[in-house]
Structure formats: C-alpha cells, structure tokens
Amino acid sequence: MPGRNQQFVLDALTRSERPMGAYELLELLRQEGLRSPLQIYRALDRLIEEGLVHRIESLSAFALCVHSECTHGRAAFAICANCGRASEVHDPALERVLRRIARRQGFRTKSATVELSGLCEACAHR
C-alpha cells in the first residue's frame, strides 16, 4: 500500500495524459504539502520499486505502469515527439530478444526499457 506522498504522486500520474518530470509533479503537488524535490524523488523511487511507475530516461520523466502483465523493470514505450504521450507496450517476443542479447553478452539484466520515438497515430494523421 503506497504511503501518503506515494499516493499523491500516483494519483497525479494517473490523471496525467503524458509522462511527468519530478519538478512538474512537485509544482502540481505543492498544494498537498509536498515542498521538496527529495519528497517527490523518494515517492517515485518507492513506486518504481513496487512496479507501479516507470522511468522514461529520454524524457527524464515518469509514467504510470498501465499493464498488469508488466514484468518488473522491463517495459517498452512508444513516445510521441509531437504531443508527448507515451504508450506502454509489452511484447513477449521483445522480452525474448532482450534476454537473448543479454545472455550472449554474459550480462545479467537488472532492468530494460525500450523507448521508441516518433509520432503517435493521431499526430501522424494531422
């Protein structure tokens, strides 16, 4: 069960139509009593540990995990360069390819996030 600050952050990400940065979250949640970036980052770290949130490195932002079949620490995102929306995608074939690559390299994967950048269907047809 998320703590108070984690719940505020989780609710904000749930309402958002796109990934949000820590400072965006802080600005949004100041009215709830969150005053320091450290409070936001601690809440995000805990939510990531619980598998409820993903970090999207290329955006320096965080997104709500929307797939119940999400493997902790593994996700793929299709990120629209125009509107900023990020769709979480899961594909067992991609999981197998990533495991095979890691195995060939003798690498033990802690996490894997694939980020596709381009235009979403709505923006591509504008």
Second form
Protein chains: 2
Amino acid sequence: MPGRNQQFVLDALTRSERPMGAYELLELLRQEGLRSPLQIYRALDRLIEEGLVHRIESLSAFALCVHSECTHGRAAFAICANCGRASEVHDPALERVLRRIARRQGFRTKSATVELSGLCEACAHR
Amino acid sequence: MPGRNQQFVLDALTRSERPMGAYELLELLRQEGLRSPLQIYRALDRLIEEGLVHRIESLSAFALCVHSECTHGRAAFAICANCGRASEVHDPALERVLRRIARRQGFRTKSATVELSGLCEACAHR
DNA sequence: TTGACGAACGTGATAACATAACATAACGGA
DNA sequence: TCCGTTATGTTATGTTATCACGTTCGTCAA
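Could you drop in the structure for the form predicted together with another copy of the chain? We only have the form predicted alone so far.
So here's everything in the complex, that chain up top.
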C-alpha cells in the first residue's frame, strides 16, 4: 500500500523520460491537489527507502529505479548533459571495485553514488 | 597568481579536516572581509577548474584535492557519516571500469562522481 | 462502538544552497 | 592613454530542502 502521494510521484516519474526535480514534480502534481514541497519530499523519501526511486546527486533530481530488485545504493548512472536522460547501470565489476576500495581502508559502505556526466550516444553523434 | 579570494578559500579548506559548505566558508572568511556567497562560489569555481578543489555532491560541500596531479573528475571519495571526513581515492581499476561502462553504451564521459557514504575505520570500531 | 495509537497527510514558515544582474576596480598590452 | 579582460563587490532573487505543528484516517483492542 504505497500511499496516495507516493503513487502520484511514482506515476509522474514513470511517465517522465528523465530525472525530475522535486519542484518540477510539485508543479506537475498540483493538478492532483498537491501543494507543498514537503508532500513531494516525503513521498520521495519513502520511495527511495523502498528502492523504487534513486536520487541523482549531481542533478538534485530523482529517477525511477529500472531494476526491480536493486540493492538500492549500488546503481550507477550515465547522465547526458544535452538531453538530460539518465541511464541506470548495474555492473558487478564496478561493485567489486568499490568494495575493494572500501575494504582497503576499512571503510564500511552504506550507500554509493556513481554518476557519469557527459554525452549519450545519440547526443554525441551530432 | 591565484586571486585573493581563491587563496582565502584554499587556505580555509587546507586547515579544515573535512569538506566545507560554501556558507560555512563564508562565515569563516568574514574575518577576511568576504561578505557574499557569490565571492565564495566564484573562488570555488576557479579552484575546481584548476583541479585544486573537488565538489562533493552528496554533501553539497567542497574539499581540497590531495593529489596535486588529479585529472580532475576522476577521484572517488569515502565519506564518513559520523565524523564527516572524506578520504580521496584514485584507483586505476575504478577508472577502467567506469570507462568500460561508458564505452559499452557509447557514452562520452566528461566528469565522474564517485562517492561512498558509510563509516570510516575509526568510527566503525566503536 | 469507542477510543487509543500510529501512519499518512496538510500547511506556513524558514533554512540551506546557488545564481542573476549590475556596478566597480585592477591590470596589461596596443 | 585607451581598450579589453579579469577580478571583485553588492543587492536581490532563485532553487532546493526541512521544521514545527496540527489534522485526518485507518486499525485494533477493550
């Protein structure tokens, strides 16, 4: 039982082709009666806890998780500076390298942020 | 010739054990006569361009680059949620994996953000 | 049914982070 | 000197996120 606002936010992100900011979501969901940032942030917090949504730090934005069972916190993103799309990547080799880096310095990782910024294939070829 | 404000900011970050926010820097540098956020942000922008400072996305904060020769944009950070320290890591294997991920989808990477959040060794052992 | 409780929700104010727009000063070369 | 460029300063504003408080609603047990 996702909660009404969570469902609104989830639907909006599902329809969007790119990550959305909290205030962008708010604008969109005013139609549904949402009025304050906090309503959005609370919904996002829960969706993130449930692993359904990722926060993209370098955009201060939020994206649907495309991998139903991602251990949340182990996804990488390639974010196009031109078209704004963020493609989510799960890569075992990356996870191994990150674990090794942490291990070497006795670091106990709780979550990881991996974000590549640049041009996606479509935008690079023009 | 670094510019006066850049030098102030650089000195402040050098003295700090952990990444500092822009407004935190501002508070500190009021003693030196700095008055507005923009003075801080401009100095930070230049220091980042020169590769002397990194922006830590997940903290909205800034840290001195400890590797004089970092190709800027290829550093990883392990950030302790308890003590706030951020240790900078340069790892060839990580760079290879990130290049491979980008290559696989034809992504042209301009910069990369890699931030581990968790507990550092000292803070984990208590 | 009632009431106690917790989870979700609503609202206004405010905090924290960042930039726009415009003006002024400092410097170096033609 | 004149010009262009770079660094600087200041006010106002834009953007992102949270606090504090109160209300609604469903569930469960007496």
